[in-house]
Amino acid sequence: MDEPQFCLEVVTLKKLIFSGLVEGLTAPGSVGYFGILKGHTPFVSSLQSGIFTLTVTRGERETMAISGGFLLTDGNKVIVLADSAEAPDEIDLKRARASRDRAQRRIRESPPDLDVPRAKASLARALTRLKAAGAS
């Protein structure tokens, strides 16, 4: 019988975040979350900030905060090229809360030089990091 696992690699420009066999994953695509199992139709998708969930053997799940990038699969292997990716235990809560508060303040005050898409992206990254770490 064929194993239900496939190879997953999650990398950023700075380091390899994860490399191993998984049974499935859920990723934050540009138009919503999607899942991948072994044998998935080959495709490429852009990613947005969100919680990336992987199911390792026996249904155990691991999550990470991911912010932007691309995912590529051929049905047997998935490669994620992420702008950033962090496991919950790597997230600096104080820094994430400060980023959230700063982004919220800038959006609320709306100074004339505010780059709105950038401020909203910053807020989304901070909220994702806090959610991944189980904090608020």
Given for the second form:
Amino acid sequence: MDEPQFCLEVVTLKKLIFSGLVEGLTAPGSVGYFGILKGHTPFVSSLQSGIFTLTVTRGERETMAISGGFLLTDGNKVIVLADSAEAPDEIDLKRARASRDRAQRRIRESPPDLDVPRAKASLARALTRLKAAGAS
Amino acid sequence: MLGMREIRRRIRSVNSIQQITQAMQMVAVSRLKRAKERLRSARPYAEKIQELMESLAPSLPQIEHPLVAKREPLRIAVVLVTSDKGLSGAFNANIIQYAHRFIEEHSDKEIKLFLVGKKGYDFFGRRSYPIEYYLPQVSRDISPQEVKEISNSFVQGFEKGLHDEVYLFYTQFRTVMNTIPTQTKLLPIESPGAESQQGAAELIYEPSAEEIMNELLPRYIEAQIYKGLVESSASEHASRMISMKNATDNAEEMIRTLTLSYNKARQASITKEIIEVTTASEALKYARES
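Got the form predicted alone; any chance of the form predicted in complex with the partner chain too?
And the full complex, kicking off with our chain again.
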């Protein structure tokens, strides 16, 4: 069998986060998590905030918290354009907790000017970060 | 010729000017280094989003999205990126002149201004152009929120039909010596590289091509704005670095000539004193002899 690896690039507006060969990945698509292996049919998906996992070699995994963006593959390589992508050790727990609490409070109090989708998105981002960092 | 005391004072003041310009030059060098780094790391995203746009291009014409809507260009929005601080040579003047020329060429249209940076506001604020939006101060490491805010300022107006075309004016950074005022058309989005790639039409979209577009197009705009801001800040620091280097060199030259004339003045006064002494003693000798 051929090498089971394919080329993956994860970029955000500010910088290149990851570039290299991986065996597989799972990504938080906007209609649910999906996995990609080598030879996937050409495919584009939008992403929502969630945990992005990539398998570098069998058993060796990396995770990152991403929030929104796209994934594009042509079968040989995968490009991820993320709004943000952070490895667990880069996550600012204090900030994530603060923004979770703020979002929860806003949703609970629901002032008349509340932008509901935005508050929910912000809550989802904060929860993802905390989950990726393995904290609460 | 100036008096010695006068010259000494001028040397001192030129010297302190030189210290300031030299410090500014050094600051500009380190900021430029960081800006270049940012420019380099912003490149992958810009390239990838372009790639994604191109691979989606074949399906773009079938999609009716408010951001691709072509209208008769009667009202034009100009987004202009300048810096907040001066002392950067012709950097701001160049980009402002460039945008001003564009505006004058389109004087039959209604122009709306969206300004980023204080210098552009200083220039256009004094003229009778409607300023729709003004962001003074972009933070040093341009945040995604700021980019979003800038893009929202004109995207919403475009969707509502308040303006028909949007152009971005910024200074492109090629090399330190070569920075170019540039314009790009931001809206309506034109499908890039329409020569459709083979097999691109077989893409599977999730959830759907239309929703992908809904998400992608605003980000495409944001990526271009971010690039504009980063390029502009690199150009600004490059330009400041050069003009401060010139100022430092000029101050050096001025100190040299002033020191020269100081030395001449000093020599002249010494010579004068010696002449006085010798004439006096000659005169005394002459008086005694006679």
